[in-house]
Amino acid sequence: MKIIVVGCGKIGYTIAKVLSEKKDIDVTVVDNNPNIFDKMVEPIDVIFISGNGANEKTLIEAGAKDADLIVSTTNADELNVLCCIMAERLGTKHSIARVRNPEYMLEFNKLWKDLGIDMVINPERQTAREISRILRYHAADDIVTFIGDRVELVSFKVSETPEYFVGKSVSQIFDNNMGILLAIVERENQALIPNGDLIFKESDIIWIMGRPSQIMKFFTLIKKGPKKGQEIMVIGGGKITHYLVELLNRHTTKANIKIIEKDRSKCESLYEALSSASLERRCLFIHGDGTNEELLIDEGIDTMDACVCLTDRDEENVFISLYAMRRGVKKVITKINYIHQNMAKSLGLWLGNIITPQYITAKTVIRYVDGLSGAVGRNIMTIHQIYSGDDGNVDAIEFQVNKKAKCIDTPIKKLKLKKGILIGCISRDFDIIIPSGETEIHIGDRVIIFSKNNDIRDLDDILEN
């Protein structure tokens, strides 16, 4: 597979690096700074071309006539869109454009497809969405999304609510009317695809799947959902904060948000932007330095349910996060751009939830690429490796059923599925279906399959023989 990455900033470099490490993918990076690689901490195995990614001659030199994908990640939204349009006109099969302006995302959301752009990525919005999910599910450790974020796969520890699970069987806790699927149980470095007789242990990690609203109901049921009127302190008033407020306002459990920003003009701009969208009602805007201990105490950091550190400086975010945890804040989220997560862990810096915008964006692109590379003619939309341990891997694979297959139009209970296969969820029109034995797969459905140690390249690969 041939992929062109235009723009080699933090986002472009991370995407190019991760793609270049995958087998059978050739990456060409285009940037108008001929010395850009001199600034990189770690070299990457790519072809580098110096030039303007919107220039026809440069794109042809980069191989746009027969490329499978172009990913344009420069700091200019309009340039990214133009690069994608020109590359596709030259023959590139697929395109992804980085678009950061909130107005573009809202106003032109329906027009991207008409322009020939297959995917629009907004790192700040994706980061805000990740933070929003972490805040929504108090007990969640990891969250994976499917079918345009309409379905979520969430993991959590049984030890968070041992009284609800330990010593009870799957059938005692989960039933078909909950709208929740118990997908995987991790136990002693093994992954179990459970049946109704499995008895939960305190050391187990559970993965459940369903609509976000159903998962929220489940966490409320086990008394691990967020309380109403959650008190959240956000340090830093950039684009991520703008999107985060927008997303938190959609939650059924509305949050009260204190935003601290030391740049006065930035603080005022955020207030004006949120006011124009009528999103500022539950927000308090404070012009001040988030590293000032006296300010944090005066603004009630001791009473906060969560502290989200989103300044432009990693050192400030780490410093404030450690302080918030020392003050007893239960949920701390730390944005890091440059400090490597493994370095923070090896130094013993337990920072709660660490988020890295470029890696969140790269992960989105990788999922799209995995769908393209593993699914030519096979209808795979995305592939997620959910678990890797002593007994192998568990993948979650999203299929688009657009051709006749042996497993369609037959009740699931009559299908002879391979060992280690679980049909997790079906999207049909506007419905999300957690399947029972009577459920059938139809043409037009999107289906999520869990596979343990099986090579699944086609929907019929889930069947024996």
Contents of the next structure:
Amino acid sequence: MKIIVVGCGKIGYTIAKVLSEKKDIDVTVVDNNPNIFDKMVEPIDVIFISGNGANEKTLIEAGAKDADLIVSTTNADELNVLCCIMAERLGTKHSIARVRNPEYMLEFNKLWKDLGIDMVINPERQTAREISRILRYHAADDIVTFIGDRVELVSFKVSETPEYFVGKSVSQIFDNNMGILLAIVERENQALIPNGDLIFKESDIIWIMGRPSQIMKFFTLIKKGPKKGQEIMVIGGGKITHYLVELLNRHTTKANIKIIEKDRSKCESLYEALSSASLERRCLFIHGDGTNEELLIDEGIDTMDACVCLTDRDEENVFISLYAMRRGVKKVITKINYIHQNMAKSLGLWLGNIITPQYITAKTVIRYVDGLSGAVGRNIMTIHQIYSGDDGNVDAIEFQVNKKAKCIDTPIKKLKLKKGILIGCISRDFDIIIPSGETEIHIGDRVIIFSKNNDIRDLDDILEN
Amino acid sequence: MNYRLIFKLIGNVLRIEALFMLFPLLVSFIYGGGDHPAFLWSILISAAVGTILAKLNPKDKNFRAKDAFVVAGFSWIFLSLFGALPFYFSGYFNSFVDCVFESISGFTTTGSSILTNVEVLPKGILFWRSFSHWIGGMGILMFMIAVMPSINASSVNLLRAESTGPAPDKIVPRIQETAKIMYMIYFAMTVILVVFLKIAGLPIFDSMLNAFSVAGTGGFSNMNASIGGYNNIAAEIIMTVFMFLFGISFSLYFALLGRKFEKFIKDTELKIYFGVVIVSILIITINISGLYNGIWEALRHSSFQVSSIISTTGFATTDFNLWPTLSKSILVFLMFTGCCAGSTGGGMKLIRFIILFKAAKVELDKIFHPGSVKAVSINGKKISNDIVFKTSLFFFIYFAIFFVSLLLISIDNKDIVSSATAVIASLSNVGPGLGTVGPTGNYAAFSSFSKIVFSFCMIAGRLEFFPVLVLFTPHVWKRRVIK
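Moving on from the form predicted alone, please list the structure of the form predicted together with its partner chain.
In what comes next, the whole complex appears, and the chain from above leads the way.
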């Protein structure tokens, strides 16, 4: 598959990097700065063409005539749209444009489709969505979604609610009627695929899977459900904050939000953009410096349920986050752009609460690409590595069952599965099924498989030979 | 430095070399000659050492840019050392230094020999000499990239370290795909050449040997009198054309395959290459016409020689040492320039001359219009100042190494023309120079020390200096312990 990426900034680079690491994908990167490639610390296996991505000659040189996809990620929304339209006219089959301006995002879908743009990516809005998801389960450490966000895989520490888990066995807590699957238990640097007799310990980390509503119910059950009227402090008032406030306002749990922004005019324009009657009651816009300790204490950082750091500067975000954690804020979410995730993690931030917009965007593009390649015969939709430790890796793999596989139409208990394989859940039509021994896989289903140290490329790879 | 990773890769290079040695082994079994034990032992040693090194398990599996240069430098040294083993075991050489010289001369596609009589050598050794040209022409690391199962994106630095020209780059997005395509074109052109030479009347063994030499632009011959020994006009014309063709950038052949004829025709370097060759042939033909029977024979020799020298092959059909000074000067100039970047040939590459000529013109314009904003551009693409600077630096390093080597060679007290052209011919991977190292002479008369200096020049010239020079920096030798 041939993919053209226009613009080699943070997002373009990340997308090109992740795509180039996949087999069968040839990536061409177009950027108007001819020196950008030499300055990369980590080279990526792509071909580089310098020039304007909306220039016909450059596009033809990049192979737009027979490319499968163009992803335009420059800073200018208009240029991205132009690139996509031109490439599509030249013969590129699909196109993705990065559009960030909230004003362009109002009329969605139809108009963009008419212009020939298949997908609009908005890193800020996606980031906001990710943050709102984390805020929803405030006990959760990490959230991965499958089947178009209809299934969620959530991890949390047993130590959050030890009274509910410690000393009890799996079968005492989880039963089939809950609609929740216990996928893995991380214990002392090992990943266990649990059976019913496993007894929970305080140091365990648990991964559960299910529909968002079921998972929400489960968290309510263990007394970690979303609180009504959460107190959330957002530091930094950029585009992500804009989208985040809109999303939080749509939640049923009506959070109270305090927004602190350093720049007066930015603060005012954000207020104007968001000042609808329903918001006004629960949102407070404060002009001030988020790194000012007194201001934070005055605005009640100690009473906050969550603190979200979204300023433009990574250092500020990390500092404020660490400070908020010291002050006892339970949920601290940190946005970073340049600092490497591992570096932030080593400072004491929890990986699941670190948000990197370019990775979120890259993930969306990868899913789209997986969908495209799924259409041409291969049937892996997405792979997420959810655990990596001393004893190996655990991957969650989403399959589209679209051809005659050996394991279909047979009850799962009769399948001879390899060691370290767990069938997570099955999506059939509009149903999400947590499988029991009697469940069968049918053609047309989407299946999520957990695999520990197995090389799974095809659905039948889960079977013992 | 990540030594484990570096030596793991070198181990792979040695294993590939052992694999390549199976071909001369086969030849020695077919033709006899008693050199098969030499190859058996060499294969055994290379494979054993290679396998041990390849088993190394680096702690840090990330391959970094700085490692690539060190790998390139060391790989070529190891490749040459182990490639010298068959020569050593065969017993036809006086010392191990001679074997290493011959091996380096082979892999760097120089083609200068310390042997006075090659016709007595067994067929297997002859085959290995020429085959090493073919391996070294496109490069062993390129081959490794093409065949290794998992290739990291950073391997592009290996490709850059080994390919020639100021800014070598990939022709398709995938580095492995690039290496495969390059080798495919290389292989196909070699096969075509073998067939042509066979049709022209050369024995199949000689056709293959000479095809390897031409393809790698090496210059080892199985005749003492080089190509002149065959006295076969058809073969000479075929080789003249193919030496020229192997001096063209392989990315242009890829453009031809992709039916991008415009890119091929409008390439600046190719146009200059063509022009330089035509003008040189014309001047030399007129200049030497008195020495031969008529203009046609003069043209035959001058065209063969120009094509042979500019592509840095170094074959000879006649003793150009006896030509007038003008002709010899032109040939020495061609030794400096070499052919096009991205080809299998050596020398400084025409593109560097073009870049610097254009840069000089820009600088001259600035005297009259101090405020003028101008940039060097080639094929419609702007050349960054960084590349212009690196190109100038390349010239400086070339001449710096040239003068230092010349001083070291002078200890042997040979005449200045022989010494100077010997160094140029080594740095540019041509092979024969003038005087005692001319087409009928060889390097046997030099001392062992001089041969080591020449060997250094050949490897440095083939890898375009930087991968070899980094080996002399303290960074490479400093041990840093990771806690």
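Positions refer to the first chain, counted from 1. In this text, the rigid core denotes the largest set of C-alpha atoms whose superposition between the two forms falls within 1.5 Å. Note that the structure is predicted; figures quoted are calculated from it, not measured.
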Problem set entry | D314: Cα shift of 2 Å or greater between these two forms (core-aligned) | no
For this session: Align both forms on the core first, then report whether T28 has a C-alpha shift of 2 Å or more between these two forms.
Result: no
Exercise. Rigid core fitted, then: does K10 show a CA shift of 2 angstroms or greater between these two forms?
Worked result: no
Problem set entry | Angstrom displacement of the CA atom of I432 between these two forms, core fixed | 8.1
